[in-house]
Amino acid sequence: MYTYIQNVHEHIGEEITIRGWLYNRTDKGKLRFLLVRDGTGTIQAVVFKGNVDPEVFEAVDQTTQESSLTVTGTVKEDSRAPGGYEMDVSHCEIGQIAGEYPITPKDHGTAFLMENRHLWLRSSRQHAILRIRHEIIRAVRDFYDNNGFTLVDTPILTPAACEGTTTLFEIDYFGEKAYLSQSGQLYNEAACMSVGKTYCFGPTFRAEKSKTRRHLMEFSKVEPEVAWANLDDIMKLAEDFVSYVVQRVLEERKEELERIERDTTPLEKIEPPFPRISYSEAFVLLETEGTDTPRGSDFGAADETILSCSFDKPVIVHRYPRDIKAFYMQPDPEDSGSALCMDMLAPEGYGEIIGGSQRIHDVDLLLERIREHKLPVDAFKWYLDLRKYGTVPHSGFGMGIERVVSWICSLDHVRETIPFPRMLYRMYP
């Protein structure tokens, strides 16, 4: 039997055996201090030469960093090792020495780290920063089915755009064009009219010409549109919701985000409820900070950030105009140069981490609406199909995985927060 690194406090005093890769190894006269990781822990090994075989001393010295080994040995605790706990080593199996290893401690520029991210992988920051997305898409997906909405898939290949057709990645499907899915929500608005609160969860796509430090071309969206639902309805949903993910984090990854040296005194402020301020209030805090941006436009990232770093909470901007918005978003009432919609903007100048509205439910105005912004109505007749059979007012929004990654992590780049990201003239590894 084998055991887990993160298991190893349960065998205190025990002979056991884990299976790992080499980190590092420091010699000091007859011991070797082999510190191994097994993806769920670091444990130090020690060998010393009198309680091991000739032939098995010698092996370990010819050891590498990364080179995969099978270590035996018996668990005591010991506050000075890392991870708190120590193996006396009785017998080591090597299983391949590695070449030499191109990622070293000293500093690396950020294309080298790049263009070897397969390996990058393995070091302690990107290992701890995989965990803690891990724990995020766990805590997501939790939130949703322990609160009564039903996960259903929709589809990567579409014939027709949902946010806009400047960003569309094209495709050949069988003599007909087709699209990589930007968003699920149009047939996420088709399963809600079923199950009444639905989520879709998965890999999105975006042609966006952008090299800031906030785009991938490549992302995982979570998407939940809820039935009878409007615009305050799905702000506070939102507000639950990335509470609960930022609690959970904090609850199940503190050892990761010591290890990425998060100071978590601004996550623990996270939880209901958040400010909310309108478009035209927002605009007001932007020109007494001197924006070039004029009014009536969408925010850029330098405004995001400028919103973002004035509040210690996440920040719902409501209600933009009407005209910079997608097609499919319910006119406010009251004001019909606006839309019923939000974006959520995370804290410490992370920007936009959601973006949603109520959706339009009159058959009549949505079709008014997909010519103005000369789209192909054939392509939406289903769509318009769901106006017609027992509509009712419905909202929901979409949440970028890579982005909240990010921002829990304090990270300066989205590239360290998916295993292998897809950038504007990057597609290698």
Given for the second form:
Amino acid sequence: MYTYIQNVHEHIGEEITIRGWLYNRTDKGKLRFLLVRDGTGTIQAVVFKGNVDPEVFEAVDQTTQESSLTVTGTVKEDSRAPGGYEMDVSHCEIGQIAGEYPITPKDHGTAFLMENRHLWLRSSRQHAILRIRHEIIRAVRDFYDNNGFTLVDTPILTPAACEGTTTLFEIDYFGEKAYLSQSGQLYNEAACMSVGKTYCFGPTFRAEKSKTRRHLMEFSKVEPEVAWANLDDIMKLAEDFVSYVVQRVLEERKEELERIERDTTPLEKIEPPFPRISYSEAFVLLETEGTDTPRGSDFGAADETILSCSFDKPVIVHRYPRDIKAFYMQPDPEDSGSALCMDMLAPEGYGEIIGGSQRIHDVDLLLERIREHKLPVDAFKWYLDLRKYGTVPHSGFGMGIERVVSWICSLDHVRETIPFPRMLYRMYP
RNA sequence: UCCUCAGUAGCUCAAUUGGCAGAGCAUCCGGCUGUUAACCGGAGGGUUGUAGGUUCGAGUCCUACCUGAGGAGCCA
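The form predicted together with the RNA, contrasted with the form predicted on its own above:
Full assembly next; the chain just shown is listed first.
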């Protein structure tokens, strides 16, 4: 019988056996302090020379960082042990003595850690981030599953661009050009006409040569799409959704947030309603801060940071100029120069996490926009069909998981939010 | 794609004006019964990113290239 480290507190006074890896070891005379991790936690195992067979003590002496081992001993509470519990070791079996491990408990540079990402994942901080990421993904699924949404998967291999603007990864599809999906939205629109409320959740690809703390070539996106919903409806959905996700992480991953030293007080404020400002109102604010960005163009990175830091909750910016937005966005009936769209900017300077809109439901207007953007009408035949057969207003948005993880964990860079980041100039490991 | 900065031991970094290539950690050996990134003593470990140039002499100055980091634009 083996015990997981997370359960040792249920076995005080009992002899248990754990299996894991040596995280760190310190020696003191006839004592060996083994810090052992097993994926569920870490515990200090104390080996006293007089308590074990001489050959066992000698074997323990040979262990290096990340050596695999099976440790048997009695659990006791001890204030001197990290975590409050430790094991008095009676026996220890070595699985493998690890070779010289590259990642030591000392400082390392970013390039070195990325080169060793497959090993870096074992570090306490990276382990905590992986667990928080998982909780965020679980919360995302639970939110939609519990609110009447049907998961409808959208394809990763696609024949055409969803938004003509961004760069796509092109691949050979039996002699035809295909692209890795940059959004499931168009397919979501088809799905929501079947199930009413749908969402897709999966990897998304962008071949943009972006080299910033907020960009990856491959990232996870969750995209809900709701039939009959207007812009206001999805702004409400977005704030309920983001609040739910944040509160779930606060409840379920307290220990991990503590381990990465995340100050949770800003997160505790994340509940509806969120501030909502129009693009024009946002510009009034930016101009008082002295922005150089001309009205009518999209916000620059500095502008986004200003807006993001101006509120202690995520801020929703809506009704951007039509010209800088995608072809499928419904024009504002009160101002045809604006689109019924919205972006949500996370606080603390993290910036855009959500982008969404009400979609054009009139077939003639949509056709006009496709032509205006010089997109191939043939490729959008099926998309136009959605407006021919019982069209209804509908809206949706997309949320980038990595940016949310980055914000909730208060990270410097999205590369730590995903196990194996695909970045400009780095696809190893 | 553009701008800025950086490449010295396995890792993190020193090296004065251009003048003997150095430390901590890691590794190996020895010591210690309460360590928390332990400590103490000892040892091994180098084509200073690559190619060329200036100089009596280059880690240091110049040129090109390579690699990486930070940022911009674009976006989630």
